[in-house]
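As a starting point, one isolated chain is supplied in structure tokens, in the form predicted alone.
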Amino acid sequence: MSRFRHSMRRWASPMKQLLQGNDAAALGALYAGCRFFAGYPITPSTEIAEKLALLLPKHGGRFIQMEDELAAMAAVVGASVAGVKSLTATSGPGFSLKQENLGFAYITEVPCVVADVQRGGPSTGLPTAPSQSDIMQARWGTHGDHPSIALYPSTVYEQFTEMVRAFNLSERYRIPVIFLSDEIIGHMRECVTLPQEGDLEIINRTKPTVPPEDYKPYDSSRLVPPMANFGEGYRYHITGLSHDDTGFPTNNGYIAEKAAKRLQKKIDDNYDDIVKVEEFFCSDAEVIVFSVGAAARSAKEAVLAARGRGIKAGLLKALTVWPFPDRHIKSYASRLKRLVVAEMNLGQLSNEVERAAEGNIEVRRILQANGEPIAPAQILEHFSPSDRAVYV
């Protein structure tokens, strides 16, 4: 029996347990070969800190709570270099202080995830309140021009999946990836039977294949460039500097801009592999409220209430927020009555909502940022009864 697996038998039981969000995010991070955790306790993420700092040590892995969040990112960034998958987890507050080294992981094109369990905000907030108010900081946090890719569980079981979907992702695509949670999520527990050992695919970055002499890390010519481990035998330069394909810094526009566009290229066209939806009752329906995490329990609710009504709803659920899912919205906009969005915010969603239809659709908003999760009763109310079907 491997270590992994005789470590992983009192959480990872083939047996259905009671899980917290937190831990089962925790596991799903070990599971994907993270052996690596840096952070700084944040309500209401610490669990996924205190849990590692608890497993890391048995997988031969190494748990370290830095002095702050953005030294936090950093040592995140650095086991990434030397080759050890890495994962930071934090909240609102945090996950603005570790902007500044993030953007260096995407012009860098270091992978690892970060965990973002969302409170109420800005600043101090209601630190122990949900929220899902920092959607536009997983894409817009950082200055410039990168992509960025942005998951959302809405379970506890996903909370370990989708963990493991984010390290796969980002080893893929070299780059940053950032695990959305929220308060609810993080700290509710479900009964759940975790995947054991070989039931989901591991995902390991590509390593070069040409001699050092010949290695560019940064090669213009791929879209995702194989990448090297310091203390392989591969010596290359890695700075937050504009660079060309050896790493090295350079003030040419053009190389700048291609880089730049490499960077988008190889997300935007792998629109179908990176973003994933669940469509509940959505075949037939005539009104579909999209929603993430927490709200969508509610609006799953919502939905399965006004089907016992007649009313032909459905749920859009994006458990990939960035790239936003635009071609799911596109395709249901040209035939649906309208598109309700329930989020906890002031709108993060429902401006993208609206992009993405194009004007071709009336969008409804709910909208909540008092700290309080949004009842299924605020999203049924949307249901107006001229969208019940009528029955012979």
Given for the second form:
Amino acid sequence: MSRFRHSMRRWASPMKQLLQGNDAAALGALYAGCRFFAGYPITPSTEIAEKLALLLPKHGGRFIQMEDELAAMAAVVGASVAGVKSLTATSGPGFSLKQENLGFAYITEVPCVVADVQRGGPSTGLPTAPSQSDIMQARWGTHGDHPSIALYPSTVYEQFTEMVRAFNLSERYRIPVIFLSDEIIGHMRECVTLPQEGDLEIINRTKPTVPPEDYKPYDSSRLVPPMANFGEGYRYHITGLSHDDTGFPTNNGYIAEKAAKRLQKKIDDNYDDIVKVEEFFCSDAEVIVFSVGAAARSAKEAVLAARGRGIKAGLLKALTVWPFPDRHIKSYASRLKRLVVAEMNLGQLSNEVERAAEGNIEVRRILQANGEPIAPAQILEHFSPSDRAVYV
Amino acid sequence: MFNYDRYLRKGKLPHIWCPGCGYGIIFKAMIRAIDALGWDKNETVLASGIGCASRLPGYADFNTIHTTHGRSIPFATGIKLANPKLKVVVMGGDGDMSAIGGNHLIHACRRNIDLPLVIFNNNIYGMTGGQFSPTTPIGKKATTAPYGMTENAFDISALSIAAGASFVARVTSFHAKQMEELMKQAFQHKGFSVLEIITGCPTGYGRRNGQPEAADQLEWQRAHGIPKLRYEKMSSEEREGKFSIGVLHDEEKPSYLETYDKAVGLA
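Given the form predicted alone above, what does the protein look like in the form predicted in complex with the partner chain?
Entire complex below, previous chain first.
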């Protein structure tokens, strides 16, 4: 039996299967309709490229390994402009290199998905160890003002479903979506039963219906203007320069600012559609831990252990990191005494939680950047009412 | 009388190019070549990077994409692989293609990717005001080489041939008629084709290097661009400072898409 048949049968199977996180992300992309992948090898994301090199042609798509990360990002944007849903996958150092053409995708509003399976940094850092230190790179990695959507699964099953959601949001809002993961989630294996065809909604970009001469690819009267693909008769211009409604460059600062504000508004106004959190034992909780990705798994264990001891602890797990779940944080900050933030970096989420909480709550930071997962016990001790000394 | 209007976005004119710039000649040849090949405007894509040359697509009535500095080849690669039916032409200047985009250039050659590339080589960074590029000849002045260029120059055509491009041609903006013919050949070629056009920049290059007028640069091109057959017969002394023009390399070999699609069962 060929490797291909084996993987396809497993994907198509409604049965439980043992699946790796990165493979689940690749399968989720296929499910979402992704038919182009361009990448560059980098640990710990490479399995996504390997899986799609194998499977894309079987679904009528193409894979290409480019000469560098910048080229991979460029090719992905190009393929999307030609109408094909596209993915690239990388890790921190490669994500840094992608920022140039990611910025191009933001200003030109080209949908695509960029997976960043995080490892320790900065620079080459800890190449094989997990980390959550690209949270801010996913928000502000490229220069200039722009909104950002970043999703962050914490299970193998979510690697699949959140990848589908990443493509959906990207198509709906004409924005590159960052799919954050980490070495733990990417490389671990779990038993999953994957969604079957038709189980999950698939969203495709809205196409223009006006005649070509009336088409405005960046129509400022719409939050998300319809997008024509190259080759469909609309013959428009795409540029990384600030542009007006017609897509042609402008030096008019007023128009440039108006366009930048529309980009921000199309995300801000759709908080409820984009921001997804999982609230675990939160309804009666007196202390809540906020966490994402691999750290959220430890946090869940800590909450269960705390409940076993009669401590009313809960977990607020963000599946959407950007836009930041401000409203959820604010709501808990107004009625709780303490929020615990557990993250595998030196405070990138904690700073945001404090900003969102506006000083209304004590924020305890559990920060760890040594390439090791945070243990549930490290979190558990912060739930205790005895206010034990905090250490990392 | 050839009707250029069909291919121009007239509302976007006048263009940004300085008086005496060679790019108008190239633009004209490109339009005539595309027209001669009968390409459908709706299925034609022009992709460029950053620089004066890269502004061309904005004036042309096709599907046009003005990307980031040096990256037009990978953007175009994505477009072509997503929809091979599209006719995609890539263009850029010498800095865009042989400095910041140099890695993409050699890998496109190696892959023999199904794209034609037109390089507008004016030996200078024009848009930023005349800094030296990888093709500025040694000793020539640039704003960042006030004492004269001290680095060796790239021969873009030789580089492309060495890296594996299956069609490489060179011409100058003086040889306008030949340029059009070479463009047609490059655009029809299967695989990666490179057309290097030696052109002038009176503002950024000429006036600092003894060629202040556009005509000075055209005259220089006429005298130094030697048809390949004649060039090959010249002695090394005669070749000094001169370069060959015409089709420098033309090879039939499988293109990227041909090989890939066959290997993975898409063909």
